[in-house]
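One chain follows as structure tokens, the form predicted on its own.
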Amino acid sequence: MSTQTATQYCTFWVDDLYFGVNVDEVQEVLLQQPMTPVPRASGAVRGLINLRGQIVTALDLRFRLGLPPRAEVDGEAGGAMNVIVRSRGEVVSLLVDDIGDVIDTGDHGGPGLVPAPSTMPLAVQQVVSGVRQLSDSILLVLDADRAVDEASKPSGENA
């Protein structure tokens, strides 16, 4: 039995790291959405919104990285955009400044998926299954489940 590595991600950008999901991970892209706050929940937990009906956790990938918030605009985080993917059954929504294309990478050829370098933040290294060099850019390949468990550690430990 062959492993096959995923050549379909949804890119999208958290300040200025180029970041790529699966898109078989991926339900859906949306622009920003109210998102409702959650007392005492972790710092990466933006808050609930509602998708068609089903309550979604939406976490904040910029606080998981250890990156500067985002500008506040009328209590919501300014520009965030849901990238809405699922995590050992349950749908979430990752928080992101900004929305790729869906890109095929086995169109770019190269050694495909290698280990992140260890020079790379820790808070990045943590998120990630490996790094794709593209013909203009270097791709890292989150790994939503792993994002999703190390937002729900306390702000300490996301160094």
The other form holds:
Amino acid sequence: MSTQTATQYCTFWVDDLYFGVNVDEVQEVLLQQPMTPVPRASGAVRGLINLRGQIVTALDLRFRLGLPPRAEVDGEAGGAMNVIVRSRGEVVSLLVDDIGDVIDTGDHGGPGLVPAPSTMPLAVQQVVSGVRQLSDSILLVLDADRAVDEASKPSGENA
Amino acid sequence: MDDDAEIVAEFLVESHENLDQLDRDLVELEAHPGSRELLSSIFRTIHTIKGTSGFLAFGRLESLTHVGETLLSRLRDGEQAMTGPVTEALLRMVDTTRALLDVIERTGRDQDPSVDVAPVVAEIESLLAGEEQPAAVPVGHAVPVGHAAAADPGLLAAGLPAADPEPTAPVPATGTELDELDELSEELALELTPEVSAEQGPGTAPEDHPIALEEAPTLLPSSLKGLLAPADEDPVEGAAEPGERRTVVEASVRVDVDLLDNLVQLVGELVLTRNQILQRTEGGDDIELVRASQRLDLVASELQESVMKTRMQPIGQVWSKMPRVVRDLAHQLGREVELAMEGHDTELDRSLLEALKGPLTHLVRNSMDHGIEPPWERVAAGKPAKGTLLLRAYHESGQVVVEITDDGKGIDPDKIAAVAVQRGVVTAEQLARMDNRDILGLIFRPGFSTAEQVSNISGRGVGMDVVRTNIERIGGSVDVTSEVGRGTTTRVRIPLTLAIIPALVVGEGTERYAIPQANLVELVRLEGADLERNVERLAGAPALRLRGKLLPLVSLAEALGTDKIDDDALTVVVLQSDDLRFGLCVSEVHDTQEIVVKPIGRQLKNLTMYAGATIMGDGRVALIIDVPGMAHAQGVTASQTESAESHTDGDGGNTTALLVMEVAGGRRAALPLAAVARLEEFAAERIERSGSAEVAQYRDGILPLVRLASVIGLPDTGARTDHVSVVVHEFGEGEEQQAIGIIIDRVLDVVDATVIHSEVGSRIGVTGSAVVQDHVTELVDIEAVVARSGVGA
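Moving from the form predicted on its own, what structure would you give for the form predicted in complex with its partner chain?
After this comes the whole thing, all chains and molecules, with the earlier chain placed first.
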């Protein structure tokens, strides 16, 4: 199934951005998990979570998108949800603000994947493979590999 | 058909294993041509394969093994002598048999035209007819060595049946482990598939080949042990000792690796569930429930441990095929090589073992091709004609180290450098900045090969970089050291990933960190006065005075970039890694426990201070500190350690610990360390005047200050900075104790030096001079300094 014909997306919000990631790339979605911070790691790495015995790195999409951090609750990033994706043979958790439904874009008609408008912030453009127009909203289609790779780049302040 | 397929699969596994044993036996046989026992063993193996192949209608395999069997029976009965060509023919027969087995595995039949049995059959038949066959068989018909090696499943090095390279192949588990597993699983009412039940195990293998299993122990006397010892250090576990082997075979059972992996997963889940139950029942009223959950806790832990153990396999399984590889290569390359192996029982997780196979074989080939010289060249160089190749494996600093050492011609850095520049691997400019070690490292660069002649064994320039890539893929490293004319050692280090290690769990901030116990030397806790007396800041770097040695200190909190809680006590974890030794200051020490090392994502690979992560009893993740990485990240270098080492050396000798200081803008002076109570740094404005003397307020008192430069008659330059370094010297006893502060420019070092005193430069305040660290250093007369301060006079 190519990206063009993929019609099912797991959707989520980061701040007021409405993202979707191809369901084929998503392993599962989890509520907030206990997390172990990794000192000296890139700012995008929020910590490590224990996913049934497997250790999974949690990357904060907010950091990647240049958004302010979530309000802290008890020292943990408050209310962050985990979208567990598979990227290049590894399992990685993307921290997002809220989870939406799995949507079938086939139901919405409209054109397929179109390039992201060039007016979008560069940080956002870098992680999306394009946008899809739905009947009531616009879905930013996340490229999981790119989101993970970009997020793992050491940031200037933490490198 | 499915039943048939199962029988064929069983036959293949069994036969591959037998063939590996056969390889060893044949090589051994060449050294001891008269050994009837070895011949009988070989004969039986071939006979078994022949019998089963007839039964399964593998006609070509049958015809091949049939001639082999005939030849062997004649050899065994003394009707035919063991000669070079005969050995060659037998080995070729074994290789072709193996190739046929591979074909059967792939296609289910033995009719594939890629393997031609006719030439080998013809060769053996002509030998049977009494003709000598001077290498009549074209090389093309023989199975290439590379192929044989690649197709090899593991052999029976440590007396255990080997795993196949395919991940689905069975892995052996010893009977006891499985018995244990069985009990545990029964207790937990966990459903295990029947394959792992211990009862079935011993039964399966012998049924098919009763001859091989039952008669072998009597037919192969223990005297063989002696013959085989050189190839296999540990005679108790000696792989090639067939008598031993049979018993191990009987005590073990084949388990599918997928099943094992699945078990590991399930046990992981079980442990987590146990933890949740434990948390729920803790402090509960139901005594029975509490008791049951404690029992569950215990059993689950033991189950986890046992399951993890089943994944560990001795490295000997990879090595067991080396005698054959070395023998073949030696013949092909015209080398004489003696292979020695040490530490074959060093255990590794089986997944790492698999990954290690290829690189190790390659390195061995490299040593034979590029390292060990032809006999005439060796003799000309004054070395024994027979080269030595040593494989050594051991655990060190929580890693498994595998060394491949040859006593060949070594690697000439100049030659490497020249070739590297010529091939454009590096520029001459880059080269100029490299030391010999870096230059040797160039052989791991892609596109590099120094073989003057490209052979079909190595030298195509795609070797060493692939070796390195493969080893790095499993998180290991490889380096090479060499001495021209003396030999080369390649050292492969593999991390503990997936292994279970004992670790010390420490706390920093709100998190816990695990430190591999292999790196742990001791724990030191300092409180109050001890803390002040024993911890010094040397030019800003903290160091602990520990039994006369100075230990560089690293704060875990600082290393992690978290807030340091200032405490009136200090807990130091003394760590050792290779030749580095340092102290890690931690906030809390929890306990030691066995942890399962798990890999961390590639996002964190650039953080060398972590070796991985593990999951604690409560299900939370804890990071594992990589001690060498931590030392590196914190700038603890070998040179710092060397100075600490020199203290060690100095303990027994007639040496003095000296504090070396800089005074008067570059002059060196030294004080006996015994005269130094503390090192302080004062802000310049803290220096006040009392009469003509300089003083500072210090520890609720007044500390008289003396400028060392002026005492020893040098111009004073120290006052020009914002801060002054002060050496506090205490003298007198009890109530009478007094202190003075000696102002110097800065502290250079603390050394243990054998002071050869010279009267040169002797004057007031200076007892003479000595050479310390290759510099002329003036020895300060502490009495004169005290006298100058006017205190206590």
